[in-house]
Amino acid sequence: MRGMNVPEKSAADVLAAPVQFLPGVGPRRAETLARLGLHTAADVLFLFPRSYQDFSRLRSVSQLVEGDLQTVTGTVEEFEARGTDSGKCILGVLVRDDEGGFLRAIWFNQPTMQERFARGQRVSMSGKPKLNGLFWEMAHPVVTPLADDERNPEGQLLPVYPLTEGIKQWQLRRIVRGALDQCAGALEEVFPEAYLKEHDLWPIRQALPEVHFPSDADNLARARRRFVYQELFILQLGLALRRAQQRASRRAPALETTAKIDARIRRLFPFELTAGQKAAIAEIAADLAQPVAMNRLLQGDVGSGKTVVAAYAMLVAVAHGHQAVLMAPTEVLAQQHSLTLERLLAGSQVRIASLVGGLSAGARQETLARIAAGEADLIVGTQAVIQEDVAFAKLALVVIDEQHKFGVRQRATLRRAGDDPHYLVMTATPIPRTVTMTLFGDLDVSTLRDAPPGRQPVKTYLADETKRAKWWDFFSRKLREGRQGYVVTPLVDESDQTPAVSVEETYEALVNGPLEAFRVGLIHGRMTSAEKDAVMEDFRAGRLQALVCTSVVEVGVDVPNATLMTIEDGQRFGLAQLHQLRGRISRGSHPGFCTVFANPTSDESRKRLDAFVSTTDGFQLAQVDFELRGPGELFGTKQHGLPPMRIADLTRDGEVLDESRRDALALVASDPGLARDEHALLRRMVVARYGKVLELGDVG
């Protein structure tokens, strides 16, 4: 064997390593990052670090002043936990500094910290200080674990990774710092040398290790920045892909709107369109034109009229010969909207049919037969609609209501529904414009901000326990004028691990207390389809007089005579949720009037529910819940299918996607499939990321 040469290691065999040969892992500890989702080296080269420890405010007791934020570090001399007499636990953590100075850290009921310290760890701890006799102590600090020979950070800006059991933040630090001196010189740049000076982006072996370990502020700005472009750009670019590959295989039927034909759907209508309607209208009407599918968002606040958008672009295609379908996330929904068209179309020759899950076998059989036969032009329902025994005789669009309640891989088999059809999506739950720009990227979008004339304002109050018998004097006021309302709890039944009012509970305490006065229906998700349909009937003709429901009634249920809304447990439901909950009243002409009863547990809960009380305006509340929650949950979640971000926050880089995704359009109209070799990893990057959730399999 001797003299024998040795292949060397490809690129990709080196970033491709098992985890466990990095120096410092070894098999045991393998097992323990692969619960991190850490497998391979190439996965701890970029696990990029959550947040940094800012050691640039570095002081030894001796020095610290008073209310500035700065960090100590030091070895932990004890710690001791106790009781106070009202039954509250206090931590204290005495920390000795290199000079021999004390400082004491205390935490106020989190008896669990102190099971992250032991004496003779080395920490630091970041806070206000304050100075309390002789001895300087920090509240609730921040607490980062050093190893025995980070004596001297200062200056340094320190990577904070996410951990599991079984390591700690030193140890994981020095696991990635080992996996940039083995494997970052494997790297290969995605983006060419032209690009790269051309958008000002460092070249991908300067920036990560300057991620992972900044010089300074300035330089992890200038990495950061690169590998959020990267991030957000192969997103765009895979957007714009599925953008270009509809336009160039999607044939669908031209659908002009004459002048004859807009005369008769506007006659239809016993009202003014909006401002806004009559754009989003103009705008439909273009894409409907054409032969290639349509491909729309169309949002709007509650009660902004998209359903009569809709139903003008549903219009177009019946006047053309074609079918188009409705579909709505709830049965409860879906029958809403058959009402409302049925209503809307009562002097037309249009024919519409209604195709949900609770319909009978025979009901639905024969539902199908009309719908293949072409014998209905409009047809409303749920997912029962993209069912396979579902046959369209001549489909040319499809409109699905609430988006969000829809997954990418379900607009997708839609698709399949029919021959090519056009393709409108309505959301209720206005979205933000960078959620909007990375979740919709491969639709058109129109926006409805204007409420329709005559629209009633809704006065909402944030109430505790003690207001509860003055507000119901109030509601019980307005039913006996002549008003009706509805009540709404978060649960459907009692549990002991979540311990809200349920709907049945409330209902018995209404009918035999403050409401026993009155006709009250109840209604909620375990209910029968025929059961959910006979007390909604009941209660849009006035039968009823309030209706104790759960979330069920959150979308498109239209009532104008309600006016009021009681929201048990407010704290239990989303800010989207309570917006789309208020929305059900005062649609019609008297002002509405909605009460949360609500006991938050948490500054963000208590934050939603002051925000819900200020404003009615569903886009600054979409905003205030975006920056409340994240973009954890509304990005990269199940529903749309696509990877989480790893390093981009839509919250705070909408100028580097909005960067993005104008040089990825550019990009892709400059070379069409990427198919010039210099743009052959990107191609790769984005088929393997975005590949299958956007079906760009046919890509290069």
The other form holds:
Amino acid sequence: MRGMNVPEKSAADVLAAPVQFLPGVGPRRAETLARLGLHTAADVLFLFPRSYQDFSRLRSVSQLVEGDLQTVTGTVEEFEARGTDSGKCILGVLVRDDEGGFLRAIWFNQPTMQERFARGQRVSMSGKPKLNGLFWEMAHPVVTPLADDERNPEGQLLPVYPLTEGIKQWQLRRIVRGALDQCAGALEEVFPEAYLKEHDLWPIRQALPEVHFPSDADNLARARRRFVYQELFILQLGLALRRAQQRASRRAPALETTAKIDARIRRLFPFELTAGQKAAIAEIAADLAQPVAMNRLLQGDVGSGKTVVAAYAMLVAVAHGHQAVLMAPTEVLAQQHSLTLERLLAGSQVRIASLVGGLSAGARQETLARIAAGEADLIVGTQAVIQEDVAFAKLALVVIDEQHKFGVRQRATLRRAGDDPHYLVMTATPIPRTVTMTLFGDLDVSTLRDAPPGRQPVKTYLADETKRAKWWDFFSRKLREGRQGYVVTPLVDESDQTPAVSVEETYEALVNGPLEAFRVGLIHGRMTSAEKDAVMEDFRAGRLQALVCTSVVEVGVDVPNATLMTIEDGQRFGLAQLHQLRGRISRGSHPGFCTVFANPTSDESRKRLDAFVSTTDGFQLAQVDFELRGPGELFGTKQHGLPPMRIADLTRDGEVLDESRRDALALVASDPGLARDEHALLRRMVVARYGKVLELGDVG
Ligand code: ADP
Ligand code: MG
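Form predicted together with adenosine-5'-diphosphate, following the form predicted on its own:
The next block holds the full complex; its first chain is the one shown before.
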């Protein structure tokens, strides 16, 4: 069969042929398809349906029962729009099914609806029918125009593709069908036959037609699985290759954690490390001991104690006479880290340099000179400042705190000489496991799941205006007992339709009202970093009892005595942000109380807030957030650099992801570089799709 029609063409030519040469496509239609990103036959073949239309509840008119949702297919006999006395318009469409039964579909006041019909047009109508005298009627059914050859989709699932103007669903279905008929024979199998068997995957020639036009739901599931697996496997191969290459090319100083070094560092910590911290430290120490750059993500829920782990790693570097740098996303956090380290290392020889706002030009120059001369061991600052200005004498470790905005491709670029440094990236935004394995898939991951002992739970309330007086009473009582609290307002965006109350206004209202008896501080965006630091320091030291601020306190800020959190306009915060804010008050030995005042404006914001109130588990919230927002937010963005998934859905394909990742790692271990002949096609596919974003260089 194969090649009979086109004996002179190779398989690759058939697949690469412009869409214009597919059955039913000419130059005009080709332009329309181009707008959908479909240029070649292969593009059409691998245009996976967005969803499927289920015709399994298909009825002929004579089988209809009143009230249930059912679908009838037939031909449009006639249609008529007429006005009523009261000025309304009614459209009636008469459809004749294949047995000669009639169904009347009606629409009220949808004048443009009739443009969708033509006499003799095949359609399906889905809705709840009613018997009106002798005739069955459906009001406002869902109409789907069908191709002439889609006469009898009994029990079928029909694909639903993304559309663009100028092409209809049935037309695109027909083009895909044509492409399958013409080109399916040219499809090349990427997986060796034994591999397919072993992994329970359908061969491509069996799977592709079924994924477009499934014969039933089971077959669809198996066909879909094959492509989901393939897509995730190719990505995981890319990530594994990247890792292998980085291992081979990035030399870093080998920093062994001897028993003596370990004892000296642990002595500094005023508490026993948690089991999670110990495990993470062991993993990091093992990485640092290798002459290859570490690339590790440390994730842990807010308050799980990541800073200590980072401090440990940095001190290992310092013990070997190297420098380590800690970078934070905000000034407030950089300042806090620098204080934490100074306290921790008060009695030691370690020299800390901090590059935070408020330094005079002279002091800053001097600090930079010390770092360049190797006269500073630990360097702390914001990511922006450090990436821009600093030249290091002997940098061995880079720690990036609160890194959640970037993915696979992003790594700090630092000015340095000699070997690569080791990298430790920390995030408190719990990331759904499936996302960690893809966007951060080239990193090793350590996770802190347990909080330090003695932590009290936080109670969370969702409140409206009627609860304000009660909350401020409670808030005041706790302040009198010696606790501290935050009041957080969203950042006001100039373009907002319904402006939120600004942080200044909130502050004014509180100090002249419910909190007038207390020492209240304010941090707002137009303050200099020195001013912010001063206020933060007063709050940390307990000189201020309450702090009114925007979400600058969202990341990292650690004041264990603060146990009260008020969030204003809660609907304006994302779930991760809300969780971060609540994380500010779960750090000490007193229970925390968080109240969110909110007017949910959409279904999504209501779901977000409900989820927030229902659990304090960051990993669970991350999963909900991911499901609500969808992967679109993560993939295909400039930040992350990875192209969007075509068929896999990380919210539901977690198991296949695990499997594909395991298999990809095993394959790259057995055939580094995918050099063996039977892997040539796989290698080509990986390079074609991910070679550039993953900088796979000369593989293949
Ligand atoms: P995060 O992981 O959110 O960055 P931090 O590193 O700021 O958390 O730690 C939160 C608080 O917990 C800090 O006050 C820190 O001193 C304290 N802490 C960290 N580890 C422990 C521990 N093992 N035992 C007791 N307290 C700890
Ligand atoms: Mg932190």
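Under this definition, the rigid core comprises the largest set of C-alpha atoms superposing within 1.5 Å between the forms. Source: prediction; values computed, not measured. Residue numbers count along the first chain shown, from 1.
- Comparing the forms between the two forms, the C-alpha position of F597 differs by less than 2 angstroms, with the core used for superposition.
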